[in-house]
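Presented as structure tokens, the chain that follows is alone, the form predicted alone.
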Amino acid sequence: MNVIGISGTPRKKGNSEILLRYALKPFENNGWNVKIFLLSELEIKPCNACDSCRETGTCVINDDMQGIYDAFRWCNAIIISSPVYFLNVSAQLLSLLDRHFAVDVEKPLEGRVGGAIAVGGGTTGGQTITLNAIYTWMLSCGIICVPGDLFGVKAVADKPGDILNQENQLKQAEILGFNILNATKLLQK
């Protein structure tokens, strides 16, 4: 079984990649193959709304996301970290989100199950866009979604490295990792 983990933060070990880290503990410990994207290491240019996608089927753009698209295709399960920029997603992992469109047609995530983490610095609502932002997104693909204990993972953190202060919110990442790893098992039966 395999799953996939996207880090959209800029931030390098930011505070919602340490959360998606956490959240794919339980596959490591299932024995699970573990793909992670850091964003923060990765270039993902915007899409220039040119639709040859739709007639070759293949994007155009040369850069980081041909490694996703084929991760897209491998993975039975994906989850999905954002920190909160302006009440939404970071601007990579909205590149991502709006590159996908070059393979929808293909439906390469359908029937796959996933889950999202959101960090933000403030406690304004923010998180809950972000995540609705992410889980509108894995609906549009087909992707079934998973919550946490409640909804997706929300966790309120600004400088690098304050969520390893937070183990209610480490524990709810792992809660999710859980929940998803056990959705993708019964539906493989």
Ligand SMILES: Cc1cc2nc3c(=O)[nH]c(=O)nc-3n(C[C@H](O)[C@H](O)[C@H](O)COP(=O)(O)O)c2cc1C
Given for the second form:
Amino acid sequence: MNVIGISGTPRKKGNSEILLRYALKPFENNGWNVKIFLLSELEIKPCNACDSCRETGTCVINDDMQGIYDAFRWCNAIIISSPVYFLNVSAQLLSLLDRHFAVDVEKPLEGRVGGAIAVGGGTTGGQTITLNAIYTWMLSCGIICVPGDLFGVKAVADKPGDILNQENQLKQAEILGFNILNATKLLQK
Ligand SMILES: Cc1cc2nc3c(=O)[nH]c(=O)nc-3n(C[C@H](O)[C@H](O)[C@H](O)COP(=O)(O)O)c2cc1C
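Structure of the form predicted together with the named molecule (previous: the form predicted alone):
The next block holds the full complex; its first chain is the one shown before.
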């Protein structure tokens, strides 16, 4: 069984990346193949709406998204994390989400199981909007959305690594991972 994690922060070792790694732990412990994609390292350009994918089913932009299309086809489960930027997902993550347009017809993620994590520096509600954006994208791709303890994982942290002092949030990320793992197993039966 295969799971992918997509970290939407442009910061290396950002808080949302750390929570994603905790959410992936249950999969590692159960012998799954785990692949993590860090948008702090990859280059994914925005969709330019050229529409050539409508005829070919492939994207003409030759960048790191090509590997992510392969991962979409390969995975049984997917977890996406994002920092909250102006009450929404990061621009880096939004580019990736939009680029799914090229494989809309193929629907490589249909029937896969997914969950989301959002980390904001404040408490003005951006985490909820960010989770909504990711879960809504997941639904539009045909992904079966799974919650953590309550909705996705919502955390408040600012400087990279701050989240490591929040034992409860690290646990919440692991619970999200467990729930996705268990839902995937149930669907296999
Ligand atoms: C461009 C930008 C916009 C931000 N907007 C918000 C916001 O609307 N709400 C919020 O709670 N935090 C906001 N923040 C703070 C980040 O969400 C916070 O630093 C978070 O830890 C980033 O996640 P990361 O550590 O994974 O990079 C913003 C930060 C940046 C750089």
